[in-house]
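One chain is shown next in structure tokens, namely the form predicted alone.
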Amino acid sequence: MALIEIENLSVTYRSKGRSVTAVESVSLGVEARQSFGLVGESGSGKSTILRAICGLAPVTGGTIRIGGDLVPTPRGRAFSARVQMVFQDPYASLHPRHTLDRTLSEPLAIHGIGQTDARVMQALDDVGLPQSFRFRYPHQLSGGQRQRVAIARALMLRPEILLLDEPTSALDASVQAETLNLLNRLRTERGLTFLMVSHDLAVIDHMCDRILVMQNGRAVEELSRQDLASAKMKTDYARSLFSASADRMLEP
């Protein structure tokens, strides 16, 4: 049984008599300790799937299960202790008036977890930030450092699953590689399961064991890392994504 099971998921937004379907009948399964990628152009629905898992988007059809159990509505503390999300923009996702210490200790306070000082210091070590950064504010950090804080915050409750929504797209190329290597190391050390969104197949190829290609809210094709590496796509859309990504990598 997969750790994450999504069956026929649909997400429709309704407002003022109008409706827009962002995800339509998508199914996927992610095994424990696997890294699974969602890839597609902007507006393909990939980020909406992560938001639906977290309860941030309306599930209008289908089911989401974690460890065989239907996710509750609202999600609640037990869900938060098991599943955490890292967002695309590390500056927008951190409170500008909170120090790193407050940002990292807040999840522990909400869940009644002690040893705050030790766990905050360990979290900074885990993501490669000096402990002297503890009382800095987000504006005093680089973009890559802010994303490391966001990753540390997501790991404070020691979850099993990380949902990663374009976690490096707002970063410079050199910092992207450092962040991806950090995530891979943490997944290995902690036995984490990743469900990751990206529009960049090079990133997905570096990070993910399996890939689901999405277009216009629908699943188009599922690929293994080996399929992607050898360009064994079955659909024209997946081939066009691969070709575009390859062209970007060749640009000076």
The other form holds:
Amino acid sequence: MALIEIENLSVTYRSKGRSVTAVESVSLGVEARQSFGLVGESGSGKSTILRAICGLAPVTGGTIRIGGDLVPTPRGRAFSARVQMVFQDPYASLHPRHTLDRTLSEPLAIHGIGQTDARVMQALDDVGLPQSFRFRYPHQLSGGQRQRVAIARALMLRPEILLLDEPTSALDASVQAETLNLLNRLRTERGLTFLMVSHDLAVIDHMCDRILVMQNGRAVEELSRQDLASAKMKTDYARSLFSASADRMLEP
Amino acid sequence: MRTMDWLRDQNPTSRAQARAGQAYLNWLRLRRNPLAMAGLLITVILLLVALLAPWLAPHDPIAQDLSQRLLPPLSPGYPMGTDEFGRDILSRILFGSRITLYIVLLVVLTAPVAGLFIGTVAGYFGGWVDAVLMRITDIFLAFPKLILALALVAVLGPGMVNAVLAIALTSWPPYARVARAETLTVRNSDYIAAVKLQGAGGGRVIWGHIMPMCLPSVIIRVTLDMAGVILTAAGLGFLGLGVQPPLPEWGAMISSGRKYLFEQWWVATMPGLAIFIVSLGFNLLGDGLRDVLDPRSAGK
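Let's see the other form, the form predicted in complex with its partner chain, since the form predicted alone is already up.
Let us now look at the entire complex, which starts with that chain.
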């Protein structure tokens, strides 16, 4: 049984009589400790799937199960202790008026977990930030450092599942590699399950075991890493998507 | 000098040290702004005057002496002159600072807080909560401020506390509007989504994450309104619905002086000057505080 099971998920945004279907009956399963990638062009609904899992998008059909249980609405604390998300833009995902200390200790305060000091220090260590940064504000940090803070925050509650919404697209190339390596290291160390969104196939190739290609809110094709390496795509759309960025792929 | 080093430490080791260091930095930043320092000076002087009024005042502010009525400023013993009952204007202004400060503090502690609360709740929850709260706000906004305050005082009876209550009840709607507008801009941001995803409830999100973002614009409004509060209180006093005679309230003093404005200008002008200086002080200080309270402006 897969850890994350999504069946026929549909997400429709309604506003003033108009409706936009962002995701249409998409199904996928992510095994525990797997890294699963969602690929597609802008507007294909890949980020919406992550937001739907978190309860940030209106689910209009289908089911989402984590560990075999339907996710509750509202998601609740038990859910947040299992599933956390890293957002795309580290400039927007950290509260501008909270020090890193506040940002990192907030999840502990919400869940009534003690030993705040030790845990915050440990979290900074884990993502490779000096402990002296503890009382700085986000505006005093670079983009890569901010994304490290966002990752540290997502890991404060020791979740099993990390949803990654284009975690490196707002960063420049050298910092991208650093951040991806950090994520890979944390995944091995902690046995995390990743569900990752990206439009950058080099990133997906570097990170993911399985890939779902999406177009216009629908699933086009599911591929394994081997399929990708040997270019065994079945659909034209997937092939064109991959050939467009094949020259940028990292060597395994 | 060791305290200085402790405060200036780039890498504080405890939360208390970080907070103290931040406060010290804020103080340094405030000190760099001469206008804010002028505002702070005026405010501190007002506080001292209010505190020390019984020792500073040369005369009893209420004692009447009809033989000394309407003396011009710089008369011996009466540096600001006397009013129509022969009371020393300087003493009345010094004692009046207590009443003014009391009114301003009470209004500032109630109206913006209530407005902030209503605005953020309406903006954050949206839907029918928003609709109900904002229509109530609209109703309060639709009434002219002074008329509503008058109606309230008429119902509650004249007096200082009721005047404060009336002013507070009429001045919260703009704060609610400002706070709601700010809330709408931040409620869908990623950092709010992140804290919700950590399992935070509405109260924690609003109090800890949304209110700090609304605070600067509310502070701007408060400082702009501070003079207005003094003037509304003065207006109520002027109409005889605020502080009752013989208590020396600045607005009431202007009101009683208007009869003599052409011949004995000082009776109304002196308390007017006091209101002007104090309003200016609050405005300057508030402006400086707003700059300081925004950590993003730290580097500038």
